[in-house]
Amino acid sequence: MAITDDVLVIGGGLAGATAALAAAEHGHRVRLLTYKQSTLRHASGLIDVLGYTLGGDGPLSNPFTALEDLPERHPYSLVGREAVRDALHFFDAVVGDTYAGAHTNVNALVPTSSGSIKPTARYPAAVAPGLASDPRDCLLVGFATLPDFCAPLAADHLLDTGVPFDVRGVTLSFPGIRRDDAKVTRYAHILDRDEGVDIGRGTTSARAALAALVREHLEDEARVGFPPILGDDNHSVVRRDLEERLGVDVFEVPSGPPSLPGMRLEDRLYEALEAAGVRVTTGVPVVGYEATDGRIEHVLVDRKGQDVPYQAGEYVLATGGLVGKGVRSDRDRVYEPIFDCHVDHAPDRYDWFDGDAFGDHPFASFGVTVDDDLRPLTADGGLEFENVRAAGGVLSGYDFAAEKSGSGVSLATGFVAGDRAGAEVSR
């Protein structure tokens, strides 16, 4: 017997979680299926709507003014500018005061761990004191056992961008950690629990030891930036404690994976899913489906070697793009592996790339083509299935890396796909 819900969302990243939450707003039974860890754990935690035009112009001050100029089949063009705004409002309600940026349409300029400046629409509250538009001088602190963030180099790169403040970087030894391969969560948990650490002349608490270490290097700076390791469960307490001990604002500099800001966002979204009554099934792959008269009847999920049918009236496909393996390729073709939806691509694989490493690569926009209702289309423009919508990285028609639009597209299309799936069930 099939496990039955009203709406079934496949994929547990930002697009999938948002789609499930939006569908649940209609009061239906919603289930979210996810196989592997979501890409949120590797994301910066920033919500980028649009940082650059397709022609590379930018960084854009107001992303909404540029949405009107995007191509007709761009995901933002399909859902419309107001839907993008609605999705951001929806996100703001879910994350509450853990995020900032809702007060303005203008992109914030966020320094990254490489010393570049990233335009973004929403950012964790812990990032706010570090914005590049803030004229206050800044000290960046890195740790010898965290080689991914070289604070002196990041500071030099920031100065090269022309930021309106002085910035220095120092590399210190994190109190209590000697291993080069310690996970970032180990740093966070030491600060979360304020563990006792040996400082050579006795034991003291980790936060006190870290503050004393940084204070020796603090000159006239009004703010101090750390890599994103300032606690997990007690993140806001850790940051406030360090601010009180140092007497300056403390912020985190977003960095690459694994990402504690991404993990914190994932935790917040899944707390919201639980509160909304969404059933979450994790660690199981979708391995097949049955369809009748152009509609999905059920999908088959591999549970310990047995194919178990999961049935719903409406489905949302939010499995990610090439990175998330929601779109795959081999030597002969590019394909979508769950429903085998059409993915438009040149027959010759050498046409999938540009000869210039920094050129306009067709593979960057690979994905399923959808209609105005986000339903996947066949090669000749017909509907793949009447009751399937697609959202997020699995969509074609945009280059998230070049545009700096990945999380914004996931949020907007996830919100619209989930909302329309829920509305369809209500009819």
Contents of the next structure:
Amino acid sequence: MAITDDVLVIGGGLAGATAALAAAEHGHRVRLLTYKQSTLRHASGLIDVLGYTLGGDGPLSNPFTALEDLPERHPYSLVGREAVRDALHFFDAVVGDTYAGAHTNVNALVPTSSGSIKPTARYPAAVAPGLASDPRDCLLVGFATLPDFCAPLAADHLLDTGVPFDVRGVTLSFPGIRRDDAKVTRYAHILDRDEGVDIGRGTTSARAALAALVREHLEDEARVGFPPILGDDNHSVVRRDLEERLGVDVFEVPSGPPSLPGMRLEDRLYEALEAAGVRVTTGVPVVGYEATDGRIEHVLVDRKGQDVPYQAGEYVLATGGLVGKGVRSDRDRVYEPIFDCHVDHAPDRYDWFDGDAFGDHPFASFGVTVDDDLRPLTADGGLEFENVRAAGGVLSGYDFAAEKSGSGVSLATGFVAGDRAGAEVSR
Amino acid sequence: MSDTAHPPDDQVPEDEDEDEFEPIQVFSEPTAMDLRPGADNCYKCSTCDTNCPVAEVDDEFPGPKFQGPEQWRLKRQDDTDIDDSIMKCSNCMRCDDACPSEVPLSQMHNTARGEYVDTHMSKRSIEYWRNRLLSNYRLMAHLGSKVPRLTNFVMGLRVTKLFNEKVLGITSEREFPEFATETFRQWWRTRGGARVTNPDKRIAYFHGCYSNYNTPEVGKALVRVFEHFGYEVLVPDQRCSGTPMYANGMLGDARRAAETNVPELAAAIDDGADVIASCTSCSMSLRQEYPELFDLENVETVSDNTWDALEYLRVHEDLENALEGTAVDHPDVAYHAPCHARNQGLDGQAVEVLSAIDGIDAHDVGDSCSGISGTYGWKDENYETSMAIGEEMFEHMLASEADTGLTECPTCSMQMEHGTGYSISHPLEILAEALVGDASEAGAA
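Please could you give me the other form, the form predicted together with the partner chain, since above is the form predicted alone?
Now the full complex is given, and it begins with the chain already shown.
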């Protein structure tokens, strides 16, 4: 017996979760299978659609007008501009008021922890008061024990970019944290639970202690930015509490991995999956498949030694790119490890990258090539399998790091792949 | 090349021309357990740290990234010892699941802990003997279950708890699990063993210590369910799976237990049986930790043929159809997936399977760790950490529309009961009720 569903989505990141949700809209039994935790935990939590052109022009004001000029094999060109909009609306409905940005087509400009400005289409509500287009003066607060965010340096960089407000940065010591390398989850937990912390003259609650500390440094700024550690499960409560205590707006400045905004987004998506009745299986890899007449019959999942068959009518491959390991390489070749779909690359591995570290690297867009139904193609342009679609980082033809298009491509292709897989089952 | 077990989850196919490329040996000669490939794979993304339930509540704990790959590298220098914080790792193995780069973190922690206990912990210390006592639970249980009522009485005494806490460092906050008046094996013998003979469908039940000495009803439920599907049940001789021993760095004890378990289970496999466990830490140990830590004959065979009970039925029987139209009279349950179930891809399974039965609703209480982690939460110095980790699960359980708990793991169930006062069942018990009916009616007891 195989474990049987209508649609099986392989991969649990933004593309996979979106595909599963879109497929479930058709009323079918959908399963999402994830091996390792997704790279959402590395992600800033920002939803970029397109920040720069392939030629490096930008930041782009309106990503949608720029979609027209993309090459025809770009994932956005394959699914079309309307699908990108539909996918964003779909996302907006899933995340509700925890995200902002849906009111406009124009990219928001979000200050990051390095003090640069990132163009993005959707951003967590906690990021909203910090936008660079907002003219109010700003205090950035960093912590000595959190070296990823140097507030004075970020403030200086922001001033250099010409932001329309004054910004200062201070480095404080976080109440209740003694060790140099406490985990970001530790900070979040202290604030979530409002733990009692020792401030030298007795114990007080963590949020009160933090607010008191920041108040001493607040001059007449109307908003205060923190690294993204303001709680996890009780995130919105933590932020509101700090705002009330400080009497100013409080926001988070997105930073690198590991990233709580990415984890919060992951939590939101998985809550939506549960609510949609999607069955989720985690922690085990797909290691093989059986196919007849160009259709996948079932995949084999390695449950610590046993190959367990999982069967479905339609499959979505959303396993990520080189970092998520949906595309892998050894010294001789680049390959897609589950279905061994064709990945176009130069035979000599010295041609896989550019000599300039910030150059135009071929490896950045390695992935499977698909038709306009998102079905992977063989080297000579035929279909790999009739009932497999690919979405997100595993796709070729775009460079999310240069274009700032990672989340948008995952959403748009995940939405289209899931929706079409669901529709196919209904036929 | 070293003779280490390759990280078992590494999906990179073996390179056929491996001989052409010889990595440069930077460190001294590899020892029996060369974990360098694992350490090299770590690119410091720190995702493991954000999954570590201990690091989330304990400011002092440096986290899995340090305990694994960083400590491994530091140790190459003669002047750096293993950090004693390794004893604060609870062996939940969540870091394994988190790592996007397939670093065998729990294997690194288990080896480091073993080395720490061997070389740094005084064999005359109370801590060593306390840990040894806790991790060799089966010995205590074996003696205690000879006179279960007396043992339950003595273990419940205030003076016993005081002695345990003050002298041994075993917290007095917890109630010792009661010993059953009849162990599973005694019941099995009295019953006359298997009631179904079937050379084509055989399973060997690895009951582990807890369902033998404390909750034989779980073992009995398993027997009833498998016999219902026509399986011949074997109950081979066995010792502890080793899980509590890894968590305490007692690799010698764990190896000795494995030296009994592996040949016994391999013999059953030879007789055509698959190995079935009802405890997810036992199955995790046989499946993953044995081949990672012990180079024993047939260790891979046992690993490859061990299953979780429900998982086995789902794959080999049409469980969903069998359950259609069945009903139980059972209160709704709040299901907690043990970490070791999660790591085997079994976390959604109980809720999925039980949803086919009428009269019961299983609510998943989310992905937090229960915090007890076997012997971890029994130690006086860890009790508060253990309860702080469990807080989230307690809250989710109390918030769910159920007043009974459900889990596969014996110690998770202790923690669930301790934190909420709920009584806790095992999914197999509900399955048995649905498929076979009440134990007394079925006359199987």
